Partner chain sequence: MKKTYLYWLLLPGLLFLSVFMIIPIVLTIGSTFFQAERFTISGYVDYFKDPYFLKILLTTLEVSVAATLLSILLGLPVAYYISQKAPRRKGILLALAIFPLLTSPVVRSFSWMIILGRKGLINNLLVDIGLIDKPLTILYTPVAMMIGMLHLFLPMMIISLVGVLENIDGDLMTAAQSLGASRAKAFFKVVFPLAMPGLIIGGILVFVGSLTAYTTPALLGGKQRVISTFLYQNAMTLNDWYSASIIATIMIVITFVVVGLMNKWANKLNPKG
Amino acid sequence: MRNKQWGLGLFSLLVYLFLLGPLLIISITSFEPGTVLKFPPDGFSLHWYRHIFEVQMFPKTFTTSIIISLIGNLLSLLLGIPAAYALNRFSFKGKDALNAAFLSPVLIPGIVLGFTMLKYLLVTYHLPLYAGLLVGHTVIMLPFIIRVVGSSLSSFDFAIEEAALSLGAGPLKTFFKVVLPNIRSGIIAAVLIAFLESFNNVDISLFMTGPGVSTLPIQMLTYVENYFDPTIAAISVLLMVLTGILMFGIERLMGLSYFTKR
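Answer block, the chain by itself, in the form predicted on its own:
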């Protein structure tokens, strides 16, 4: 029994090292004082963290990525929540085909989807770059919203909704006062997953960006093609810290809301 526990502990340690090892190496190399990325670093310096803000395109593309992800997330919620509700609440002809159509952006290779959007949105219909980029990111976020919100709705007891309707509440009031509060955790999870998918997206953004319009991942890709300094490692560390703070804040907010209700 003791040998079995020791083996399980060793296996768990190897799994954690495999998952967290690259993040640890990136974090350490971001403090390299020299002009070449190396591990282990020759010293300790915050120079490359300052360099991020000295390169004008990094803050600019970060802002663009945030705006596109937030607006696209909002549009995906407006489209995805009603779609997920309809797919889980009602039975109708063509339901399976419609569900497959909503999830198709996940199944199609990103480079194929990105080229298709480039051809039709920008070349054929001459949409502005920002509008085309927003449409592309909304499309790739929509399946995650529908899938995660749909999973929450699949465990929701619609008898509660019927009870509210029978007591005189209107359909809209029932939806906003009864259904949405019960799937709030699923909506928050869907928003986070979709936001990260949009913010980190490369394949769609690569086709939908152009002169003067770019996202942070594309700018990082362009930078690393020409430079081998620790700037990208420093950006990665900052993004990891921001993600951790965001996740911690949402977790605390959800916990506080839960105990307030109790």
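Positions refer to the first chain, counted from 1. In this text, rigid core is short for the largest set of C-alphas that superpose within 1.5 Å between two forms. This one's a predicted model, so the numbers in the text were calculated from it and none came from an experiment. Compared with the form predicted together with its partner chain:
A rotation of 12 degrees carries the smaller rigid part relative to the larger between the two forms, according to C-alpha superpositions.
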Contents of the next structure:
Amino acid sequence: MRNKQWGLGLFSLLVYLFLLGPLLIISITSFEPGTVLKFPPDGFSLHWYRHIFEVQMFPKTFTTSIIISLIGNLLSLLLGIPAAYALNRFSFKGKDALNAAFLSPVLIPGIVLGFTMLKYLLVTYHLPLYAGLLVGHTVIMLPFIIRVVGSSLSSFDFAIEEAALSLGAGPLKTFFKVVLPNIRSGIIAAVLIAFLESFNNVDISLFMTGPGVSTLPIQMLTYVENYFDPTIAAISVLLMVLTGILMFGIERLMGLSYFTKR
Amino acid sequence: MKKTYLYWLLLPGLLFLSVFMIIPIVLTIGSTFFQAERFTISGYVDYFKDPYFLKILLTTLEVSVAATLLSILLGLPVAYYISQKAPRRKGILLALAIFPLLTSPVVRSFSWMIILGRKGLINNLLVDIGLIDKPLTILYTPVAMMIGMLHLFLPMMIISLVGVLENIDGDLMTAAQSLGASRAKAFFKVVFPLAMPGLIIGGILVFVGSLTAYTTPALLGGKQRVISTFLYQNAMTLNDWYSASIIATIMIVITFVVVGLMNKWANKLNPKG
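Can you now output the form predicted together with its partner chain? The one shown was the form predicted on its own.
Starting with the chain above, the whole complex follows.
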């Protein structure tokens, strides 16, 4: 039976080539010495990597993206951990509905979220641009935090918590000394996944950026509209390195099986 | 811990989502039914009579359906292949499928601009081997969008399918074959029905993802509009917020209908889960 697998193997190889080939091609073209993006490149140069830092908007929007993702992450942890705890610790009426409500931001089309937030948060309620961006990113990170933290809470044995409580520790002390350390790796993994989700977000940021405030993906889109040089290819390589590092972290902390569970 | 804490734990998150997400959405949907302070559905009637809008809707649906079907066609064999592998190989193959998924959609769409462009990889190759004289127009067509969407969402199909295929007992295939079924027959009669729930979830993710994606059509679609770029154009270029709100509502309705129907179907097929 084994030898019949080769056809399937070859097919899979071709599909992987389709998935990863473009990423490899974009990486190779980033070393193009000339001004026109082409494959194969005419030579080898790091010119375009230097260029990223010369176009001021790139380092600037990169910093904005990082700050928004980090603060948004912190906010969604503060909102999400208690909710995930409640949803996994207790059984109560309407739990499924609440669970669905907390995960709903992934269901609403991102572009719709962005537009409605622009319309009401920025224009009607005059939230400052930066705050709107932060709130929008927090909304989309929240479901990931709740899901990932929730899955590590669901495998936590709450009998340990009962033991601490019965020995006289207060509920807060028990949470911080007993529960939190046990789900630490789940929390860090949740942070990494939410970070990538926010850092790569286009749909919300598209509406929440304006004069002086922009994120890296939006800056990249704007750049591509005007230039077709290898700068974006070079940034892509740096972003892929970042993705690879974070993915390695997720793998170490909770395994990649998170992604195959729905 | 006492149950009275329950509501205090849930409240901050719910309040946050209500104020910053649910209320804006509800108000947006509500606003589409009022023109000059009077209740009306004429906004929707006008849209569904407008051939330009219908064409956009049709293109969007076509591209999404094509991306979904192709992702099943390409994803199912790959997921089956991965699920058959020993843990170590499986881990590597899964990681290779997840990596593009976590990579920025801007990066992934841009990579297809290099490949499909007039002076892109494919055109250069075809001209070099003499198959065509003039470069083909691939970029900025629905086909380019479809390829971009497939690239964006195929990994989701693969990993959802691996999730269910892993849990199917390999002995079932062996048993079916020992009873005389061919390999293909055994697969389609035994494994395929059991994989259905994963297929449907993967299908939802690919279909809804393609239906609502912005970056890929914006970069690969050129002047071709799909519903999400049309929403953006109405809101930000034309400043026609009434139209944008109608399009937003239509997108929400389509998404919920598709997800609802597919979920129902999945539950029917899988009474256990």
